[in-house]
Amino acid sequence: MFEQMQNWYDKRHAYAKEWKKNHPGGKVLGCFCTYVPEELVYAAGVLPVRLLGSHEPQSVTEPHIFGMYCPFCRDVLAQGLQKRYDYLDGITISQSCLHIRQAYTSWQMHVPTGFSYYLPMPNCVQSPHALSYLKGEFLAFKNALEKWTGNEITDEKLRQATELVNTNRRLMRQVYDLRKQDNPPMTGLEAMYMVVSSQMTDKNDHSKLLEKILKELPGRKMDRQTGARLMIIGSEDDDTAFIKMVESVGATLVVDDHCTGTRQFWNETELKGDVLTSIAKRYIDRPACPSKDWPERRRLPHILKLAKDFNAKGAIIIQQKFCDPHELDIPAIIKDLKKNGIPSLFLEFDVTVPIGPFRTRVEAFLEMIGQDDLF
């Protein structure tokens, strides 16, 4: 059922090249962050593709980016330097953290791409000025896309693109709702393939497959025990080998909070009045990256609500090594989960996942949860 989504994920470069072949004159835009407004990109007739790493050791980024920057950012840059994304017509980033911005800047300098655009994004999204500021930046981005593609982005095109993206978000929320069941009809690994593949495929293709899945999923019977219901929280995570390992030792990941998961699609754009303002409001209001969760910590009640809604009995909290925003965020999350009776396990990730040591720690965590259930 989810094999096609796994195939899209595994063969993302082949998919993009085939898309270009089937869309003469079509352009592909590499996006370094999920705060890039997909609605504007689709309205310009461009395919947005999330830039991700390969989870393989590399030695090509040392001259270009600090070794103490997060391994995800270095891995992403390596993919550009190694020409894995040679089909891109442009790259863009919406400001999130210093590390990924450095990866973008180095890519811009050393990888021939053509169009590049740095989109300022207010880190203080809670400011009363954030919305008007972001609308202005989205307008500048819209103008740049029009100049690059030669396609005028009308309000009608923006509305159509918004409905396209909203439909995909809505369908994924419906799939996630089925994970609330006592025996979810899908695994966390399948959910990961679903969400990450949505960030690198045409939303038309992805939504059509989601509609088919939603027809079949309610009657699906799994040939495995659900085991411990876990939530995963933290940095960017498309570490499929890790997710597969966790679910092989007596657990099911039933929900997540990371940018290759729910944070990317959880809320829709509500079209009210001015279209560009509506889109900007969606990115202001979306579940926040920790770099934008201040001065009030709004992530904590959101994470706790997810845990309760999906009946998570424990949480695995991950951090890409050297990730400053998440490192500052994690102590408060652990404290809040513990206060609400949800035990957690913290793990620090690098580019390649050391499955052996992680497996031992996950098994010990599951054993602890099982013992707690006895009392």
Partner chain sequence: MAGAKYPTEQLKCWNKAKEIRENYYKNYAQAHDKGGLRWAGGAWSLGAIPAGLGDDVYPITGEPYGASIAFNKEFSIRCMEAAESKGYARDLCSYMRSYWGSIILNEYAFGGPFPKPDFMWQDHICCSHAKWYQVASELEGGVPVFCIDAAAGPYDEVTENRINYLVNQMHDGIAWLEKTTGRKYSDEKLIEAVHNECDATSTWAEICALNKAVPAPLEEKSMYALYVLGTLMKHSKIVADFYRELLDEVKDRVKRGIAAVPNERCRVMSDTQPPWGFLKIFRYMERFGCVSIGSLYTFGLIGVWEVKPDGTWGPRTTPRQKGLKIENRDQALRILADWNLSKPEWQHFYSPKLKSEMMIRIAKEWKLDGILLHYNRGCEGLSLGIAENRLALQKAGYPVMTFEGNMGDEREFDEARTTARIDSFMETLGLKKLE
Second form
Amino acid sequence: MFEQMQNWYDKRHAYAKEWKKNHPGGKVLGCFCTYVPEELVYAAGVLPVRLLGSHEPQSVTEPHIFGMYCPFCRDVLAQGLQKRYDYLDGITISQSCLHIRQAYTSWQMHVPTGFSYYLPMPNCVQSPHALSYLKGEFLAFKNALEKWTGNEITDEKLRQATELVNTNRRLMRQVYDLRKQDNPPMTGLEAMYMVVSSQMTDKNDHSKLLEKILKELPGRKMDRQTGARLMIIGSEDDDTAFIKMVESVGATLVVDDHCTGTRQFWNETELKGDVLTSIAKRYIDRPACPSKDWPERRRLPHILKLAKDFNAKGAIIIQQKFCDPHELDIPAIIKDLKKNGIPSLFLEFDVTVPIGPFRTRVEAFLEMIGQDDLF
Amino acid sequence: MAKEYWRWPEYRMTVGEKDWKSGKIITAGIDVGSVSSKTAIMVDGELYAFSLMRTGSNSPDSAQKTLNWALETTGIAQKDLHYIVGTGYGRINIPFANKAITEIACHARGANYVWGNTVRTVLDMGGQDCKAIKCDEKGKVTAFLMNDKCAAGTGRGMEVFSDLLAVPIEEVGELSFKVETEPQPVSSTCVVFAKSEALGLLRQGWPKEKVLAAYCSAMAHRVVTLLEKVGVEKDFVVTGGISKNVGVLKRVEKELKTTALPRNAKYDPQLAGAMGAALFAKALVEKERK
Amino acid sequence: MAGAKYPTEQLKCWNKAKEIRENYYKNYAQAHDKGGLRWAGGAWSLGAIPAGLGDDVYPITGEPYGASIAFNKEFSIRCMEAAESKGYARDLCSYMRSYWGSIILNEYAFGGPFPKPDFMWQDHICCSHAKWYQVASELEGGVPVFCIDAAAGPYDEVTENRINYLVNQMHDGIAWLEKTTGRKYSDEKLIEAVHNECDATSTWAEICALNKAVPAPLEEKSMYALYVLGTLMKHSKIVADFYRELLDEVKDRVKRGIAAVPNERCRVMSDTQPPWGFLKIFRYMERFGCVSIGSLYTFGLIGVWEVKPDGTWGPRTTPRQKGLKIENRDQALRILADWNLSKPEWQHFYSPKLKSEMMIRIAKEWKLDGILLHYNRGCEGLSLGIAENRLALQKAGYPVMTFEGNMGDEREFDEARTTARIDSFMETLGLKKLE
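Given the form predicted on its own above, I would also like to look at the protein as it appears in the form predicted together with the partner chain.
Complete assembly follows, chain above in first position.
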């Protein structure tokens, strides 16, 4: 049922090239972070694709990024340096963590494209002034997109694009809602393929498939046991090999807090009054990346609510090695979950993870939260 | 052939005194670690026989060998076993085991059996990793941390040092205390680097015992960091091969400012995982028979 | 020294700098004794703003405090292990871990228990800034925190919208300070502090610009002890006055040809914070006649610069020098926002290109023979883009030596290996030890 989505993810480059063939004159914009306002990009008639790594060892980034930065940013840059995204017409980043920013700036210098844009997304999204500031920056970004593409971005186009992106978000939430069931009709791996593929395909194609899936999904019978219901929390994660392993040893991932998951699509843009302000508000209010979760810790109640709504019995907390923003949140998250009766397992990710040793930890964690009948 | 200083003694024993035939549940726990393989045979949840040997090149063979050796002379045949639980690094590769349970759960359970229900913290120092485990009065894991990133602080690392310094592995611990003042720990945490650092120290004229002291204390410091993260609660016990090395053990206790419960003379602490596995096997039989 | 090329002298201001620093940490600790207030924040905090609460408001800035801890190796390791035992990762900012450790252990690096601040006043440009005090507040049992997001650069792209974002937050901050402390806010004191900050940071740049002279009147190891005052309280009259005094002294040294390193024959700069526990590597280089004239770090972390009409880098013209009278709070805040956004060490956060350009400028104007880049595992903010800086500097024709280390965690610095690297770098530069 989700094979097409896996296929899109596995063959992302073929998809984008095909898209360009079918959209003469259409441009593809590589996005380094999920804070890039997709509404604006679609309104300009451009396809935004999220740049992700390929989980392969490589040696091309060593001269460009000092080894103390996260494996993800290096893996992403490696894709650029190895010319795997040679079809991109432009790149953009919305200000978030320092690590991924280096992938962007090095890409900008060494893999030239016709367009590059640094969008200074506020870090203090909790400030009452972040909204008007971001609206102003969205206006500047809109102007830059217009200049680059030659396409005027009217309010009407922004509304249509918002509807397009919102529909996709809404449909993915409907799919997620089904995971609340005692026996979810899908795996966490499938959910991951769904969300990451939405980040690299045309929302028209993706939503069409989602509608079809949503018709069949409620009656789907799984030929596997649900086992322990787990939540997964942490930094960028499209490590499908890891997810697959977890779900092969007696667990199902029922919800996540990842930017390759809920953080990216959870809330919709509510069009009220000024269109750019409405869109800006959506990005201010979305579930925060830890680099933006201050001075209050708003992620904690949000994560806890997800855990309760989806009836998670335990949490796997993962972190890209050296990811400072997550390292600054994880101790507080572990403590908060524990206080609320949800045990967690912490794991540090690299470009590839050692499946064997991680399997031992995951199994031990599952034994810890279950198997009461053996004592 | 050069002397193999790292080689520790392999052995087996029958310790059960009753006739096993009178037992209701006969189980085996097989712990295939990266360095050593152990089997514990239990009759109604009491240790009956065991074996401890070096792990060979593949897990299924090692598991079979250690099981066979444990059963040798007991009169128990493999088919007499009601249930076999495999554990350890090779646990998923024991074709004849009924179930696999992680060494983390098994060490906690085994420690509870060996030292009693007051055990709350278990440090397992194995061949290629070490684990800090917290458990409740039933021996059920409540939290754990594992370090398997490198071989420093593990049995394999100690073997490398024993060979490098030509000191039989069982004498390493005692010898490491034959220094007037405790040297600074070696700074490298990676075995490869620690080895070259040690060679440098030897060249500078350090005696063997001083180098060993520096290595043992570096090892101790590493595991203490792990223990402190998980939080040490009494009673504290140490299992696994390295628990027999006083050079590390005493230094861990010193740095932690906590003493571990003394070794229970009846049981080899390296067998804790296998015993835990055999106890789980018993519980699984009981569950099936219900 | 026999056969020295240049005369040298001790800095006359040296002891005064030491005294200012000692008083700073003492005043913070003792603030409550005289009914004063204590606040904690970063070295880049907009300290001029809380200055409007009164003259008895004493800050402690986290980075220099973390560096102070690094000088005491025994305490440093205990602090870091204390932070690690609370679950904080070992690769986080080493200043931050040391600072948290000092709170956790409840030990002040200058004696006694750690003095708990009344509020925390931080700004944010590096991912760790706001989070540093979020965690510190939790460790202290909930000290109120206000943090201004200053990541609205780079300066050459600053717009009204971006300045407004900072200024609006600053206005909120003042209302918050009044509410949190119950004190009445003085715009007059704010205006004075803004002037002081502009004066101090511009004067520091002027001092550094004097190091273009051959022989250099200052060398970097001593500069650390001088520039640090700006990281403690750049908004204070004490620091502004001290830098003016120092400026006069350095001018005099240049006039008289006084060298910091009597055998200067090779000029280099470093980059990022040094491994504080191992400043002796600078002395080691001097044995080759090699002087580190500073770095973008010592020049531009606090110093504020501008391009002069002749195209060279010099101190930014202050509002006072322009004859500008600051009339009100909003104007003061706008000036403060604009001034800080132009800080050199705030530019590379947006692109390593901006930093490479500044470094190449320094290399040219300060007449450098080579550059040492400290790949600093302790600071992801200042090490950002450093590998690209290396490539750009090499492309510009400068010999570059890199060495890995950590400003505040000595477990990540290998002294022997670094010294060996220096030896071979000096050889590349054609230098032998002067014995």
